[in-house]
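Given next, in structure tokens, is a single chain: the form predicted alone.
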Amino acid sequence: MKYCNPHIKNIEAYKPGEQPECKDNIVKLNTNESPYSPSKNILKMLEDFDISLLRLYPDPKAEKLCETIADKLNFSKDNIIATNGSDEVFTYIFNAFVSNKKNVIFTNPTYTVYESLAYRFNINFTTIETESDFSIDLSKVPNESNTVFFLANPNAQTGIYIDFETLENFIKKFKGLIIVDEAYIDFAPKGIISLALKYDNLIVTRTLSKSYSLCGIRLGFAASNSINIEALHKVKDSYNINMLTQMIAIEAINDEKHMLENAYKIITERERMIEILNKMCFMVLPSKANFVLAKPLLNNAKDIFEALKKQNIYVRYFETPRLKEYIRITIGSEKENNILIKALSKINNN
């Protein structure tokens, strides 16, 4: 590293989930994906492509795509930027509006990304600790002109959410700006993003990663007022999302019914498996996310996760202290639940 910027050399990369090859025999719950295909209608745009279009640039700002988003919302397209997954508008809202003059705010647990880009920009920032249920206190969030707050809703680790209402009485009283990642939200009640024209200080984000079973094409979004999307364009990297991607989004965003249903099931699992790890000795936090945070009240939860991964069954551990006591599951199908929970009842008769 003889050439690398000082304090690039001590920081830690972002870690994720482990990615197995996979094969019949692999029960993957440890990233959050999605259980269930995408839109069947991404196929059949993919079959009747003219391949020969992928000789040219795709479009810069990805306007259709972008058009087809705020379409949904009822906003402009203005008021939409298209990111090569959430992770890119956060680099590009740390290029924007993050400096070392700001008070930048994260709670703990939360989603590491943000912590790893104030590393990466070499920025301060101070957490707050959650409560000791995971939950929340808006009120230990400095209320200044300078804080730049990031808040995952559903929460990226616990799937804690903050109720509409709640959040919105936050916002209208906060001085500084607040980014809402709403990674998780079609498995939660109601999302704040029907709020971002509103209000100035507001930047919601969204992902096609988990309830369009979008993973492996890496779009994301934000949406704000125009000012706030023109600052985040300044930044932005040139063509940054390719043709494809812009192709297949608008396919998923315009059969949202697939989309609905599939997170239906999701959050119906989710509610089973809540129930039957809690009648199996775990403590399971109040999850409204695609994932259940479970605390093991007869074993150590890094024993635990060892032991699925040795029969193929992937489930997430954290080794920091406020997790290390849990396993985060993946909700994936009702089959692949019953070999994790089959598995997790031998565990705990040994």
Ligand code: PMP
Second form
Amino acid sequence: MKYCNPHIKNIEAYKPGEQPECKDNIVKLNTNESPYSPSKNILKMLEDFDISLLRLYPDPKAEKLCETIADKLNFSKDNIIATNGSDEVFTYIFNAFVSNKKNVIFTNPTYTVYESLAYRFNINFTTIETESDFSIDLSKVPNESNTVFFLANPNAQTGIYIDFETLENFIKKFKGLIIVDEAYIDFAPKGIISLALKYDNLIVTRTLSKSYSLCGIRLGFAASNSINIEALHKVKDSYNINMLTQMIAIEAINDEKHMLENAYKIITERERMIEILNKMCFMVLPSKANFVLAKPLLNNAKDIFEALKKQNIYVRYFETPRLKEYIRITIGSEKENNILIKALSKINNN
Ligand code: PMP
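The block above covers the form predicted alone; next, return the form predicted together with the named molecule.
Full complex below, order starting with the chain above.
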């Protein structure tokens, strides 16, 4: 550590959920991946792919992909930046819009990558506690022009969703910059990406990881006015998205119907799981994402997490003051969810 920057010495690396080897006997409900395959059009494209193209660098600005995304939103490609997962866009946002002259705000809990970036960039930040039911009181966000507010909607870990009107009313009056992370929005009633050009203090980020079943290709994007997007382009790595990811993402976005059908199946399963878990003495938050945060009333959450892991069922456990009494369960296929339910009812009966 002798050569390392002092602020890096003392920080912990971001801890993603476990990625056990993908085997048939594993039920993986810990990292909010989709249980369904992505669009079959991707396979067709890959079968026809000319491998000699891999000699070349990919399009540095992923223009065709940005155009495909922009067309769906009735925006222009100058309103979109594509990134290596939405995680990368948060790094660029830190580079371009965050400094210690700003008042950086996250909710607690929320997506831990924001906090991890603040440590990496040596940036001070303030957290706003969510209420006892994990709802977010937006009036607690300082309404100042130097505020940079990161909001995940639906929120990470909790699935709590702020509706369109409430959020638009907040943004309209807000003097700072707001980044709305809509990673889970396809499982919720309505996102605010359509407002990304209406308010110059708004950047909306999305990902193909969740609803498009494409965690593996790493593709996220941000939508905002062309001035904000230009700033992000200035700090971006030169060839940040590989050629295959660009091509796969275009196929996926052009097959929106496939994504919507899968999202609908997950929403249906989520509602079924909430009902069953409630009956099994879990207190479940009203999630609008592809996961639920559930508090076991009969057992200790960490014990359940460990007991499930022993049976090759992976859920997520966060040992933090607000979350330590809960487990987070990704909504899987009907079959996976039933395996989980069976295991949980055995634990309850022991
Ligand atoms: N935002 C939130 C709220 C998330 O939970 C996640 C992934 N876990 C991401 C963004 C990152 O998504 P990506 O795979 O596009 O980096």
